[in-house]
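First comes one chain, alone, set out as C-alpha cells in the form predicted on its own.
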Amino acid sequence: MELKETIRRRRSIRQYTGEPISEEALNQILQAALLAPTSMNRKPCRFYVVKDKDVLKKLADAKKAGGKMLADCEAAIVTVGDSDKADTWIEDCSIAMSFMMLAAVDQGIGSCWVQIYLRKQEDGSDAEDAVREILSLKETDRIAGILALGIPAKEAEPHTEADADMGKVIRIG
C-alpha cells in the first residue's frame, strides 16, 4: 500500500469482530514502534502487549471515559516510556504509537489510540497510576496510551485530500 493511501486510511476504530489477530500482523506492528525515531536514539519506549481478557478489561477501567472498547479489543499496546531514560519519552512515546497505528493499517487491523497520560479515572485520581498498577510498572514508567487493535467491525471511510484543511498551513519565505 502507498504511504499517501494508508494514512487517508487510518481511523479511529473502536468496534471489532473478536476475530483473532495474526502474530505475524502483531509482529508487524511492533516492529513499527521499535524502528520509530527517538530523541537522541534513547529509545525510552517499552511495549506491553497484553491480549488477557481480565487485564484488557482492567485497563478499559483505568480511566473515566474514552477507553471502553479495550475490553472487547483482541490486543492491547500499552506504551511505555521511561522518564529516568529520556525527558523526551511522550515525544518518542507518540512517534511510535503514531507508527504502530501505520502499520495496524496495512495489517488490515483497526486501531484506537486510549489517552492515559494526563487523564483521570472515575474518582479523579490518576489514570496513569491505575495502569502502572495494573501492569506492576515502576513510579518512572509513565504511559503515553494504549493502543487497543482488532480486526474492525466495519469499514470507516478513508479520508479525503479535502479533509486536509490548508487555511492552517502557513507558510514563511
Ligand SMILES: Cc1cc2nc3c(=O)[nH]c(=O)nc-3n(C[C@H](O)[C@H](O)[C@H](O)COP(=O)(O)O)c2cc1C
Contents of the next structure:
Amino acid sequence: MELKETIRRRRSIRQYTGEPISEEALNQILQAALLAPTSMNRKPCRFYVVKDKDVLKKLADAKKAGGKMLADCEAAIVTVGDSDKADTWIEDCSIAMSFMMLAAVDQGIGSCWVQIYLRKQEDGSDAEDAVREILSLKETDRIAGILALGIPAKEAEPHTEADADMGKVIRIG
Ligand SMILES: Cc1cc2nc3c(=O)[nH]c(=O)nc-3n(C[C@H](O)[C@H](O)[C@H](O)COP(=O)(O)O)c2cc1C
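With the form predicted on its own done, generate the form predicted together with this ligand in the same format.
Entire complex below, previous chain first.
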C-alpha cells in the first residue's frame, strides 16, 4: 500500500470480528515498532504482546473508560518505556505506537490506542499503577499506551485530504 493511502486509511478501530491475527502480521507490526527512531538511539521501549483473554479483560478494566475494547481484541501491545533508560520515553514510545498503527493498516488489521498514563481507574486510583501490577512491572516502567488490535468488524471511512486542516499550518518565510 502506498504510504499516503496507509495514512488516510488509519482509523481508530474499536470493534473486531474475532478472527485471529496471523503471527506474520503481528511480527510485521512489532518490527515497525522496533525500527522506529529513539532519542540518542537509547531504545527504552518494550512491547508486551497480550493474547491471554483473562489478562486482556484485566487491562480493559485498568481504566474507567475508553479501554473496554481491550476485552474483545485479538491482541494488545502494551508499550512500556523504561524511564531509567531515557527521559524521552514518552516520545520514543509514542513514535513506536504510531509506526505500529500504520503497519497494522498495511496488514489489514484495525488498531486503537488506549491511553493509560495520566488516566484513572473506576475507583479513582492510577491506571498506570494498575497496568504495572497486571504485568509485574517496576515503578520506573512507564505505560505509554496500549494498542488494541483486531480484524475490523466493519470498514471505517478513510480520512480524506479535506480532513487535513491546513489552517493549523503556519508558514514562516
Ligand atoms: C494519545 C492518544 C490517546 C488515545 N486514547 C484513546 C483511548 O483511551 N480510547 C479510545 O477509544 N481511543 C483513544 N485514542 C484514539 C482517538 O480517540 C482517535 O485517534 C481520534 O478520535 C481520531 O480518530 P481516528 O483515529 O479514527 O482518526 C487515542 C489516540 C491518541 C493519539
